[in-house]
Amino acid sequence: MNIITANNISKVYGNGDSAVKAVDDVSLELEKGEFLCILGRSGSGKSTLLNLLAALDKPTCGKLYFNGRDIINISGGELNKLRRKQIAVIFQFHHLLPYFTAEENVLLPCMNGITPVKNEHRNTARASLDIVGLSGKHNRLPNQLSGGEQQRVAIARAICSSPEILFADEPTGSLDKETGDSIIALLSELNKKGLTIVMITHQQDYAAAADRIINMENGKIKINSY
């Protein structure tokens, strides 16, 4: 079954002779329990189709589907609904809060704006940082772990509140290359247990870690392989 549906979906900047098509009438499914990377340059779309496909931005034009479901013409609180409890991103750069630590940094999307904490929210919080290979680091503050270590709390905030699908963009994009690979086995264990995962790469080699790349250039789809 899909997960993600799209049918002829575009996005436009701006308007009459100074518009910009960042997407460009891209038609994609997405199956549950898939690994897809989308891949390319700088400016070719792939930031702004993983923004769609995420609900994290609306299409000009076009229909998207999630479980079935259309997604664009959903109410707000539905679509924050989905936002929380189903579908989780991350992103190139951490966006942790500094003064909170590791695991307090976890529990903001698990306790969905409840007070006080439950001790269940600590015990998701933990578990998601030992999923990670936190172990034993749950009271860290951001700046005392490595790049690589944030990039993992990051992976643990997003997938406390159990969603359907990650998107990660760029995701090893300010790492090393050691740590990088790191990050990607991580993702790659995090799908054999079930969790369907997009990626946004420029590197080849990462995308390799997936079952089907996807190509982009100029706002299209230009080679879709497996």
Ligand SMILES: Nc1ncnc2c1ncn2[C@@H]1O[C@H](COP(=O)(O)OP(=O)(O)O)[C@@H](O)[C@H]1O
Second form
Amino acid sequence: MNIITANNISKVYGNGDSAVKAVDDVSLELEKGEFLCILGRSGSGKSTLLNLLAALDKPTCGKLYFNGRDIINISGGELNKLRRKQIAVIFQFHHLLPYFTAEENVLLPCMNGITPVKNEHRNTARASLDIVGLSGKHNRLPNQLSGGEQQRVAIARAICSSPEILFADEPTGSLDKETGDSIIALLSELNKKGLTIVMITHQQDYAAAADRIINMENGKIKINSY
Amino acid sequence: MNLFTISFRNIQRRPLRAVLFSVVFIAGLAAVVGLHYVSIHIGQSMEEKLSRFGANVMILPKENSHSVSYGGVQLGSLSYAVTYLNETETVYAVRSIEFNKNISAVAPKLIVTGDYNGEPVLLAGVDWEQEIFLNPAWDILEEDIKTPVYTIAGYSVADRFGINIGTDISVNETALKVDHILAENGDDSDNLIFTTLSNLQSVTGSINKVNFIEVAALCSACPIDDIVSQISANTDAQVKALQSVVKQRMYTIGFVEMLVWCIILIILTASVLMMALFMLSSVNERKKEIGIMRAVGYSKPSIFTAICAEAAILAILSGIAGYIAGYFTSVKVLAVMDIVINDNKIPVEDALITIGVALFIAVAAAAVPALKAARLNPAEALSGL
Ligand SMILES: Nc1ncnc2c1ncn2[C@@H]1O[C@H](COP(=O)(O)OP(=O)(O)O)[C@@H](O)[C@H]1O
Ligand SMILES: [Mg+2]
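Next block: the form predicted together with the ligand, after the form predicted alone:
To see the whole picture, the full complex is given below, headed by that same chain.
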């Protein structure tokens, strides 16, 4: 079964003469466990498409399903639940909270309420940090970690809730080659364990890790190759 | 750790800014609290001082005359007989009302015609202690009255008849020696001769009788009408408020209070604006973090709450500090101004009200930035730039 089905989705920014069609009538199907890579020039609409698929933004028109369920006409509460449990995102910049330790940053999704964070959550957070290779660094603040390590914390935060799908928008964009490689290796590993991944990258060679590559141009999918 | 941990850490993150902000907020609250206390006490003390410049309630025997007018021209009153008030009963009636703390002077008077060298002069028998309290402008103090019977002559009457210290005024064949001549005051006292009430009562055979009683009442704490009705309930006499005197006094005090409230309002408005700007800049600088929070499933109410809680934490701390600072400032200021405070227990209720007001200001001011944060579109908040 498809984890994501997009039917003719478009996203238009602005209106009138200044309107920009960032995503133009895109249809896409994504199977569970797939690793999809999105390539394309800057400004071709990659991020916009990813935000739509990740339910961070709503398309101007078209239909979008997650596990067969309409996620456009969905209540705010349901959407929050989806983001909390099933859909995870990471970005070029890690966006860690600077005054929280690595572990506390991983726990961020669990702090969403009056009830205090439970011990089992802390254990899961430690386990996620172990998975991304940061055992023993859980008490460090972001500024005490390298760029690659910070991105790993962001990944740990993303996978802590055992999501079904991870969206990554240029996760290696601000890292050097070697560190970038290790992040891609980590994502491949997570994919092998069953996590569906959609990743945007600028580097052709990172696309090798993916099962499928789509190439975007002017908001449309030009090449869709396996 | 929970949602409020995020609010707390955000305050810790920029300690200097939080401290600077709090100091300004505390100063504002302290000014409000201090001004309020000072104005209350100044109002009271001002009224106490004002009340010495004349009575504002008059007690007269029941109407025994009726005024006659014809075509709008006053022709005077037709009196049938002079009636008197019972001095002890009426004074007691005034002193025993529920609001007796507001009665600052009760001055009974007996008016009698006397004789000086064959010319009629008007004498007023007075209770010296009360009379001198009501006439602070007189060039005589209570301590100056050393003899059991003391007589002073008003400036104009002394001038017109050539009355000097030591000359005798006769009443019912009894001589009263003048002990003092008043300086010119420009009011009724210039034309009267004042003498000890009890002596005048005995020489005229009107024991315990007075013509009227002047009362000075403080009315900042209760309306004059209440005082009048409470006195009326205790006596058959007529009780009249000298409304123009009351109004003039309350206007002066009300003006001071209004001025203080204006200043308080300005300070509070400035605090709201400052808080709103502070929170707005805090939200703008954290857009990405808020975007991430939304992306990991924080609801709009959660974001709103976290931002408002940040303002609320600062408000509670500033409220406590501001109240304490304001209270002690007012005590110091009042001491410098030589105003005595009757009750010096720290009012806990006032402190709670101050904290409540600070909380209200903070949350009202934080609401707009918090709403802005809650409404952030996560995709836009997180986009490249
Ligand atoms: N929030 C926005 N408002 C207006 N225009 C936008 C916004 N986000 C992106 N765009 C425009 O949409 C187009 C696609 O942008 P984007 O999806 O970020 O491209 P990419 O990620 O491939 O570089 C660009 O022309 C960009 O200027
Ligand atoms: Mg992009």
